[in-house]
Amino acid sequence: MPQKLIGILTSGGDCPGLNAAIRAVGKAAHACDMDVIGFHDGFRGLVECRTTRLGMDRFSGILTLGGTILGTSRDKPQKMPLAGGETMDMTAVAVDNYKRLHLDVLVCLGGGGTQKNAYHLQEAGLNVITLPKTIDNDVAYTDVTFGFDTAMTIAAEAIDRLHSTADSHHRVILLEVMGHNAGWLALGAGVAGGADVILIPEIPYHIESVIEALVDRYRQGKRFSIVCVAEGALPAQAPESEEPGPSVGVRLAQQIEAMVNLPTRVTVLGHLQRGGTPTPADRLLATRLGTKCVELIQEEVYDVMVAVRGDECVPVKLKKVAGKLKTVPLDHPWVQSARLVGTSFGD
């Protein structure tokens, strides 16, 4: 008989890095004689009872493969959506499965809703671990979450294509990415990218300021602008309208070319930077957080996130975790980098 049995979900939405989580925990778990189970979309296959045995074969191949082998959902226990629309509080049913199934831990991946819902389940009785995952980087208590740096890359990637488009034509190109509380992805991507304006959600741009960042490199006889927002970027005073209107991109743009004759362009990036091959690095974390997991599994701490703190992977408690947010500081490194080269923030 296995010493323990391992439930397994992926949770949210997908990113890179999952399947490679998945690997780790799934390889080191059965390396220390456990049995693993995966769970078909997230917390809504927990709730059906939908599973898979998760077998040494099944991990061959996936170090490498974006998305998740075993699916994924955003639905929660406490607020499972049924088919006529409305939604039911499945906890117990999902208490239910855990305990039917002879769970010794359910291990969950995902990001800042999926730490809320595990919290939840923990609360309700079930041993529960969860593992940092968003492209935003957005999970408080862990510096960094994998797949942050596979959409960072990604992004980045965008801005060098974009540059040399920008100034074939005289242009400002305007790179949109996620990001709608955390401007993480847009900071890191624009940096590196080397784009001249950065607009993220806890800097409140004036769009006077932005303009003058872009007329003033004109002025300078560099020819282009590079424009990296996230999409969640405010403008320090709030529109009059409470309607839904056009992307903070495309409304940008509308703004630019209204104020000022310079001709401007919008890629929004939407979900391919969520998809593709994990990048080095993001293995190498989901690997470290996986096998972390299952070390503590062994040692019997549950109820936590493993936890990124420089070299090391610590267990965070839940409790802690659950319902914060990360946002990017106004001194950070990062900021401060930026506005020593010269980008403006639209401040």
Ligand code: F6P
The other form holds:
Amino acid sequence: MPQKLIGILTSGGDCPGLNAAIRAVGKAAHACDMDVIGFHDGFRGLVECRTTRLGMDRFSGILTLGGTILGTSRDKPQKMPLAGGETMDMTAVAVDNYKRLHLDVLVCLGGGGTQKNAYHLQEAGLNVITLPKTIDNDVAYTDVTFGFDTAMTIAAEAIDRLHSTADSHHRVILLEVMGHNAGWLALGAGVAGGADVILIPEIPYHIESVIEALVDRYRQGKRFSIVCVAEGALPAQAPESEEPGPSVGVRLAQQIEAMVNLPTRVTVLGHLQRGGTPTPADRLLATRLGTKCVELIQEEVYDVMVAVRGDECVPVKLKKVAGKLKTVPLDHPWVQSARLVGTSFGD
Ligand code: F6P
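Rather than the form predicted on its own that you just supplied, could I have the structure of the form predicted in complex with this ligand?
To see the whole picture, the full complex is given below, headed by that same chain.
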């Protein structure tokens, strides 16, 4: 009879490193005489009791694999979409399934939404532990989330590649990256890739300042510019129309071409940022978090998120994390460094 039975699910947008984390939890659990079962497609799989046994054989060859072998969804137990389009509170069903399977703990791998949903299940009586993942790096109370380093690497490489074509054609090229509410990805990739302008949700931009930065470069004899813009970047002045229009990158390109004579192109990186092999840094982080999670389970420390604090992985009460967002502080060292190398934030 194994010591404990762990249920595990991945929820929210996928990201590289999820499989590395599943592997770490699974291998460490088996080493500690615990069994693991996985739920398919996030909280939906918990509600529908769609499980898969995760024996040791399932963890071979997945360390470097992108996505999640369990599948994921953005469905919440407390607001589960039904076939007819309406939603229903399925919390009680999730609790019943947990009990019916005799689980000791539910491990949820996810971003901000997942932390909230996991806390909801904790309140309903389950033992829960979460791991912070998202390319957005916006989960509160952790220095970093896994998935972020890989997405930042992909976005920085895109900037590197855009440099040569922007240079050849003497163009402005805008790279739009993900990040609705937090600008970590645009900021990190923008600094690493040497973007000339970085626009993030935390620093509302003035189109005039953006254009001034671009024109200034041309005056200095630099005949191309790269702008790295987060999908959630907003102008300081409210837009004239509330109607959903083109993405911020496309809108900015139109404005730049209309206001100054600078040939401009846009690349929207989209889901490329979430695909493929995790970087070694993300594999390492996911492995550290996953194994720490099992140590905590052994000690019966529940209702926590395993967070990164400096070199340590530490438990933080889920209650503290749920519903919070970690945005870029305006005086963050990355912002200061960017300004000191002459990057404009359009402010
Ligand atoms: O939550 C991660 C994220 O990649 C965000 O950066 C992005 O805004 C969103 O997911 C996109 O969601 P979806 O894959 O559901 O279109």
